[in-house]
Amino acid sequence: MSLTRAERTIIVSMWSKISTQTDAIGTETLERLFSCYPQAKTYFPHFDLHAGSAQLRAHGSKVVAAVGDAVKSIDNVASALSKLSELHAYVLRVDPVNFKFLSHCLLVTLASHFPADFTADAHAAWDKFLSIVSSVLTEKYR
């Protein structure tokens, strides 16, 4: 599966306005992930899991600053996030589901953060690139 250049456009001009808001998005992502799908929980038992927990908040940046490396690399994502696929296969041994799970947490935290922005060509860009970044990251567990 490959982007086209027009979703790759969407996803560069949307990922400057992301990337003012990294922190927020991140956190309301994760807090989003574990409510709805509170089995990713068992993940981070060290975790203090409470909405806005410092740890939530650090975790969710980290994790807006990966999707950020993968929208920088967009024409070699796998490159851009290979060390941290082997840690989510080999170290930390994270179910491949959650990825997909994460992916559409995110998709509704832009769509809530960006409502004018998040079009149906920006909700079908981010979903397709999102894919994506999933596979790449579940690529070594195969």
Second form
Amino acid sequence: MSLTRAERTIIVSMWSKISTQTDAIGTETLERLFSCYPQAKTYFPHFDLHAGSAQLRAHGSKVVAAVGDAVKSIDNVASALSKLSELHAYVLRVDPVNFKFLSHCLLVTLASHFPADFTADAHAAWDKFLSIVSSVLTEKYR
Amino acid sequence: MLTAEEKSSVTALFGKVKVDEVGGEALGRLLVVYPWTQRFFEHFGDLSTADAVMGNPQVKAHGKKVLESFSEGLKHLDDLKGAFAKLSELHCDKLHVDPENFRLLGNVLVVVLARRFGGEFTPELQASFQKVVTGVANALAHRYH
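Let me have the form predicted in complex with its partner chain next, following on from the form predicted on its own.
What follows is the entire complex, opening with the chain shown before.
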């Protein structure tokens, strides 16, 4: 599965708007993840996950920044996320199902913040892109 | 499954939903984002581009039908399996729809609600809706054999 040129254009152009709100988007995405899929909290026993927590905010920023790295190297996501891919495979070992949950929560957050930009085509492009990111992050699992 | 408070917040939000528009948008997005789902709708005419799908009158009509049925289900949150028993048999025996499609549509519906309600569609409200769409999907799959 790879992105068409049109899909890449959509993602890069929406990213320029997203990048002005990475903190808010990151925090909200994680809040949605932990509200809707509480089992995801099992990976963060060491975190304060309450709304407004500094750790939640910091981690949300980190996650969105990584997505941004993938956007900036949209022609070679595997190389941009190679270190993260190793981290997830050998250290974090987050069950792959959680990437679907996180991706869905990011899509919901984007739809809620950018209702006009999040057209059906944009929805399709982002769903596909996040699916590619998830594949890259799990490709070294075994 | 849902607390009384969750049921009431879900019902309150859904009361503001324009069922015909949201149904059409949700079904349309399902067909665009997951194009393999078009396999059930080859008789719907032009589904060749996102614009064609979203503007297709049959998609809109069918989307409205689906969401009306979902709305009906919201009145029976304590017995979704009972409420959707007949539809479950229909989807298995006549329509031959893989229940995975119900899960996909449920998540697309959540995205559409987020798009239309913005900040009002809080993480907590989303969590309640996720339980509802999962419940409906399971109810629709319940009679499969």
